[in-house]
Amino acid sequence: MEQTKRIDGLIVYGVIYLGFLYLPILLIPLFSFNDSIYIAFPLKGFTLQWYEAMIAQDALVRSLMNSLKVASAVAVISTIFGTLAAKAVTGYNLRGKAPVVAFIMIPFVIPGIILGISLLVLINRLGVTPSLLTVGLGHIMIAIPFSMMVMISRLEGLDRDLEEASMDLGEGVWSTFWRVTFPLALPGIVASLLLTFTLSFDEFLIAFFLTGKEATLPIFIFSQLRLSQKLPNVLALGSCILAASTVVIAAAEYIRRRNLRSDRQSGLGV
């Protein structure tokens, strides 16, 4: 009896938690079907109108672009370095593998807006334009971190044996890497891609600071909530993002587990 009371209040905890989580987001989509310019209850009517003049707003597009482009690029290079350096820390015995780990980690312990400002002082000391050139080094930089965090938790669970066995079979480092290692690190691999990628779609701090003539998304979000007639333009966009990130999230998942029943039917460690 007294374990049911646990089962149950448990149940009514996750429910009352996942709705303050979720009922927030779901009022994007909510909104931006309202016939009105105003967020609020009740809803004058469905339309699409929003949707219309989201595509048709050119600055919003481009930006769009510009934060996908940037994205796509900091997810790749940071997954390829935060791969190595995750391959190198789980598989040699270095020295001084402790503070240089540290040191990799440290942006995940410096608030935003400081690292924003002190790689602006940089990069005008060094006498760079501000760009989304700027805007990617800064995301590899902060992106790095998770990801190598990622690598590392997927690396530490393979079974080093099959590498060793590929390279007494006379496979060298890097085709042993290729054949061995990455297809079993792969489930990693796409987590990071996805992580990273997030993270630097969503940034803002580092994007506001060493962005220049073009804008990221969320720096183009931002300048819009000022003025109420684009707030729907923005809601619009949103749900667009969040119907995309639902199908991401739920393609990902669905590798994440056909990967470990393959694991798990080939008898390899996750």
Given for the second form:
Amino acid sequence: MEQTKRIDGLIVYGVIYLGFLYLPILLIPLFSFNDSIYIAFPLKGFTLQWYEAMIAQDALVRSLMNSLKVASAVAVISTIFGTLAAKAVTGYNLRGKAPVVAFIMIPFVIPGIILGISLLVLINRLGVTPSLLTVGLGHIMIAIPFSMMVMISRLEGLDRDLEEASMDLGEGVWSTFWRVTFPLALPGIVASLLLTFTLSFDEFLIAFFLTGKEATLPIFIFSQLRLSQKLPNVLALGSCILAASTVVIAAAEYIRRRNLRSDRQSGLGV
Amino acid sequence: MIRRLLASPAGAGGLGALLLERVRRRFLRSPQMRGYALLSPTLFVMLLFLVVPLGILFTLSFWKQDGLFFAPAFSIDNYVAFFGRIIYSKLLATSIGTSLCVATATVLLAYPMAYCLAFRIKRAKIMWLILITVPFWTSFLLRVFAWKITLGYQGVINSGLMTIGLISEPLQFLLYNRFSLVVTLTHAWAAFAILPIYVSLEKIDRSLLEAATDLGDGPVARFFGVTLPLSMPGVIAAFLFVFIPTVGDYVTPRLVGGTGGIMIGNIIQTMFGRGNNWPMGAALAVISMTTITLLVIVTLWFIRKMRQR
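Here we have the form predicted on its own; I need the corresponding form predicted together with the partner chain.
Below is the entire complex, every chain and molecule, led by the chain shown above.
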């Protein structure tokens, strides 16, 4: 009897915790349909006017396009680099592996503002004008450690034996890569692409320092937050972003975790 | 195909090409070299966009602002200014204090959740993990914004409570102070704390727990004697993952902190923006980073000493 009570208690805590995680965020879509300029109870009625106002803003559409461009480039490049690096770490008994990996993970433990200003100082010294290109380069630097982590957990264990088997059976380096390594790594690659895309798409601090005339979407949103009459538009925009990134991230996590599990069951991933 | 490519420079003749060919062969045969070749693009990016910029930032902190330009002469004036004006060190101290509060609160709230995930939830574990991870990946800016509209003077909580008649005046203490800052940050960094703790709990060998029960430990004694000590690495990692980035936060204090909730990150930004004193901003950044790093190292060293006893 006591046992069941305790189990319930923890699960109840878990549900409350999820509520704490989600309730504030869900307010954004809730009030985006509310027919009032004030974000307050009681709700006034259903409207789509904030979504209409949102689409009518040219600056918004432009910054959205900018963010999509930057995030796509960042996702592809950082995933390529991260995959190669993860392959190096898992596939070879590298000397000095631990310090090298620790070095690459440094961006995790440096506050974003310091990364931002140090990159600003760099481009200033080099005489480069801030632009979407500089934002993208900064994002690649912070995205690589994420991609590498995803790829390491994917490649670990299933790497060498299968490749060696393929080589022993007479396949060359390239065909081994395309027929063995790549298909096995694919779920990780997809997850990494999605995660790094979202990372860049949502990133604010580094973009804040490195952006030039062309704004990215978070920079645009930040500029709108100061104007209280623009807040309902931000709610509509925020709802769209939340919906899109939730779908993307849930897909990425699902692909990554499901494959981890199915490999474990078939004895592939250790 | 690789062979043909490799063979061509040698075929083209010349001693240099022959040497090159030999180096390449050697290179391809050594797994060490191949491994580092795969790592080289990443290491190059990290060197160019992380190490070099931090180096320049460090150098800049010893320069001085001269109108629109810098006076590149070595001087420690910026550091003297930091220790000379109490406001800077006070601000750094409050920033660190706030982050300690946030990290403590986040870890305390996250531990039962991680425990629940590791030991209680059997079915649909993936669903739970995804549910916890998703909010973390959605825009940080929007999560902070969500708290701004929740806690605001005419915000969701106040207007909601007034609508149901629990209060007649809006509560003043909700927004634009250190309280709102801590609440918002605790929410924003939740997943970063849950995941490391969950991983360390999941790794615990279940037979150890059974052994503790067989030896007569009750659930409480077993938790404090076995589970908690074994999950400490996860707890420490979670604490640091939350503590380090929040010290330098800029967005949250700006949006929900108000004048009472300013952090060192805001001053650093001001120096690079309206304040137009980049070298001073660089010095503040260097001092903050050094302080954080020292704090972390001392703490880890202390924990290690404690565990050896």
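The structure displayed is predicted, hence computed values, not measured ones. For clarity, a rigid core is taken as the largest C-alpha set superposing within 1.5 Å between two forms. Numbering follows the first chain given and starts at 1.
In the core-superposed comparison between the two forms, residue 49 has its Cα shifted by less than 2 Å.
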